[in-house]
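A single chain comes next, written as structure tokens; it is the form predicted on its own.
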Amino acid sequence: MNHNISSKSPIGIFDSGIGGLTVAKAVMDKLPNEDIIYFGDTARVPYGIKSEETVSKYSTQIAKFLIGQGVKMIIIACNTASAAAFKAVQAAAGNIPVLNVIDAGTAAAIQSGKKVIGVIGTLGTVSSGAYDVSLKQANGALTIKSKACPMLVPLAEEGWTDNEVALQTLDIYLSPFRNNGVEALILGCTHYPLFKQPIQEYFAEKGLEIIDSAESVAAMAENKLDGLNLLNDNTNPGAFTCYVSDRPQRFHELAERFLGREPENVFVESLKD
């Protein structure tokens, strides 16, 4: 299916919930003149415990909704959906480019030139082996060391990213990476950029490179749109519109934490199974 898109069309970003707002923020910082439409599937979060078939179905529904909003690009901000639904979303998108955080994180890790790569993510992402597969396809000689850090998601949503509880939790999760030869660490969950500063400080003396998939996918989006002559040359700040499939009570509070500002336009849009 082909869709009429122009440089003025918005960028579509979706996630299983709220974590993908870190990707939206990275895209805003990189491309401040672009209009962005964000969809958070708050009614059906989390995706990590669902089958690939279900994640693929949900992701395709959201992609079709975003296409209906006239987007010129779709960014899959959810790591689980990136692993399970990338091809399905591409098929639904036709000529609209689709990017995902796993490919972006992999590209940044390869670009770093490091040979031993650490990956932290949710249980779902780590057990899927999605980063391992993606990294090994890019460079079979890499050594990859992964660790699930499930407690970081609720801590991020509580706003506990640099207090004593957060720092002790990070120490428990990250201590294996201090002496196992890891040279770069991929933050393989959209919530984890909120811990970027304490993680950098934790590894300060090691000189470990921290790879933020949100920043990586924003840079990839800029390059892709530039190559397609689809960068918006508008000089005004872009509009940000947010859709959720169910309005969680704390959405505004959490969104402000993840975005760094309060989202003005938040709409509830329930998708049909």
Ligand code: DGL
Contents of the next structure:
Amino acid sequence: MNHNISSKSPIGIFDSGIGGLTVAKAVMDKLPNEDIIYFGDTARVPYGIKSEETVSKYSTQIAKFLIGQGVKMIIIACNTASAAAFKAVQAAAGNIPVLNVIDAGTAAAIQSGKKVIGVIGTLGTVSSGAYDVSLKQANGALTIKSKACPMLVPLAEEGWTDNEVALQTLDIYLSPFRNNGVEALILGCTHYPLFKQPIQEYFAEKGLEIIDSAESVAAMAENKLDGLNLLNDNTNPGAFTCYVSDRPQRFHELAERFLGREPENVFVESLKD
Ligand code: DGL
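Could I have the structure of this protein in the form predicted in complex with the ligand, to go alongside the form predicted on its own above?
Full assembly next; the chain just shown is listed first.
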């Protein structure tokens, strides 16, 4: 289906919840003049432990909502949804370009020139093998070592990113990467950029390269829009509109943690099956 899009149309970004605001922030930093519509499925988060079918169904519903808002691009900020639903979202989007964080993280890993790549993410992302497939397709000679780190999502939401509990949890998850030859580590989850500094410090001696898929997808969005002549030439700061499927307790506190500021325009929108 052909949708009517122009350079003035907003960019749509979605996630299972509020964590994807790390991606929205990276896109805003890179493309400050673009209007952005964000959808966080706060009523149904987390996606990381759900089946592929369910994540695909939810993601398609959200994509249809964003298309209805007239977006010119859809960015799947959620790694779990990128793994489970990229093709389904593309099918729903027709001529609207769809980007996902897994392809973006892969592109950055390839660019790093490293040969042994570590991936950390939710159970859903890691067990789908989506990063492995994507990295191997890009370069069959790569060695990939992945690990699910499910406790990092609740820790990030609690704001526990560098206290004793966080550092011990990181140590339990990351210690295998100290001696398994990994040269670059992909942060394959919306919540993990919040641990970037402690992770960098943890591997300081080893000099491991940390790949933040939020930053990578923002760079990819700029290239793609530029190539399609769809970059907004607006000189004012773009508008940011945030939709959530439920307003969770402590919403503002959480949103500020991931976005770096409180979002102004927040609406509740429940999606139907
Ligand atoms: N947004 C998810 C991801 O990036 C993490 C939170 C969840 O499990 O829904 O995989």
